[in-house]
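Have a look below at one chain only, the form predicted on its own, in structure tokens format.
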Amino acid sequence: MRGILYFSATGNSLYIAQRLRGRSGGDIRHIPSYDGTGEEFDEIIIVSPVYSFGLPVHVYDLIPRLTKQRPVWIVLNYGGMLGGADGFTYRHCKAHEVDIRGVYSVKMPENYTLVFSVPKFYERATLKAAPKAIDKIASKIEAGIACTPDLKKSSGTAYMKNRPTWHLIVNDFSVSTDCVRCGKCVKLCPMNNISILDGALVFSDRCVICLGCYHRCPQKAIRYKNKKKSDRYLNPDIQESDIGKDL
């Protein structure tokens, strides 16, 4: 039985995972809540987005856990630029000795959009071209064909300058009246970092900038530096209530 082991905060990495089972089977587990090594799978393919030309800390933190027993396909999937995050991502599955087959990249819809927005075109025209790529990928992954990333873009440099500040972005969040307290982002945030205390949202210091809160309040009432902007993004091809569920 394959694995596919995604983290997915606006659903374009569980697309991809979807898409890769369609192909030819899989279990599908969420990463922030699964706690095994992987040793129940014959393969293993991880489904992840690009963070600060790296990695989400959940999807990091797996990779020295896996079994060395099991071969290892990783996807990533970028908004803007890969920025050497595949030679990243290989270099830390080899210094924890992780079997890895290969990292394939595919691009998909930005979703770090605090400060711009991505014209709508462009969004649509992302999309459209994603299934093309995924299947390439799936089929390169069947065939058992090793892809190894230039290297030589990989210093990880960046990543981990930029990383001990991420939870930092909580201190330019606000909430706008527009809340109504449903408890939507209590329930969907990865790392338990936000509460209701006493009638108001309460962002503890866990904050890994993975923006599901952002972009899937119903009410889009969760600012960043009170800017009042509207658009939000959600893969429009998952259902937003599978996103961090097993399937």
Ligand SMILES: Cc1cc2nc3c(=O)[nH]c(=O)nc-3n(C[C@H](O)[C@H](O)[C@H](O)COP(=O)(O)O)c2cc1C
The other form holds:
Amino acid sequence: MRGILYFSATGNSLYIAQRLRGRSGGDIRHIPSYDGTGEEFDEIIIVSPVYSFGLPVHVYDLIPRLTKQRPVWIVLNYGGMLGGADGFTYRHCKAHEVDIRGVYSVKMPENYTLVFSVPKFYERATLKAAPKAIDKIASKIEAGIACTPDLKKSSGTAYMKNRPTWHLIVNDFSVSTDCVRCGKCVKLCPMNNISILDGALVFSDRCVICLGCYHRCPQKAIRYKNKKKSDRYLNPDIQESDIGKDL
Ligand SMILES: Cc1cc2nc3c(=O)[nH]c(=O)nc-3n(C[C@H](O)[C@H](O)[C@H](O)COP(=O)(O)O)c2cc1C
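Structure of the form predicted in complex with this ligand, given the form predicted on its own:
So here's everything in the complex, that chain up top.
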């Protein structure tokens, strides 16, 4: 059986994981709640968004503990600038002796939209192009076609510089009076970083900047730098309640 391990805040990676499973089966596992090494699977596919030309904390930290005895494929998805994240990921796997067979990438709608908005027509076009690109990757993985990315563009400098400051983003979050304290953000946060204390949302210091709380608040009450920005993103082709589940 193949294991498809994913991390997703706004559904793009879950969509890819489900499409890959639709092609050739597999068990889907949510990386933040997965504490295995992958050895129960014959083959491992990791599906992850790109963060700062690198990887989300949970995905980066999973790679060193993966079994060295199983072939691993990685499918990255990104909003517009891959920035060598494929090479960076490949190197990270090699450094930990993971049997990495290929790092593929596919463009999906951008969710790092705190200070700008993606035009809806562009988002729709990206979503329309995605299935074909994902199916192409699925065929290559099925055929065992290796994919070694260009390692020259993969210094990881931006990632290593940005990652230590990610948790500070909560200092720029505020909660508007639209918050009804429904507790959805508390439940969906992969770091258990949000709580409700004396009727107010409190962010702790473990944020991994996935922006799940920001995008998926039903009231759009979580704001960045108190901007009254109204657009939020959620992949329209998944069930929101499936994000974070093993399927
Ligand atoms: C903290 C953060 C950093 C990101 N950095 C990049 C980046 O360097 N390049 C890029 O093209 N997209 C970047 N993105 C966009 C995501 O990779 C992209 O929207 C992805 O499809 C989101 O996946 P998800 O819906 O599964 O969470 C970033 C998103 C976040 C939240």
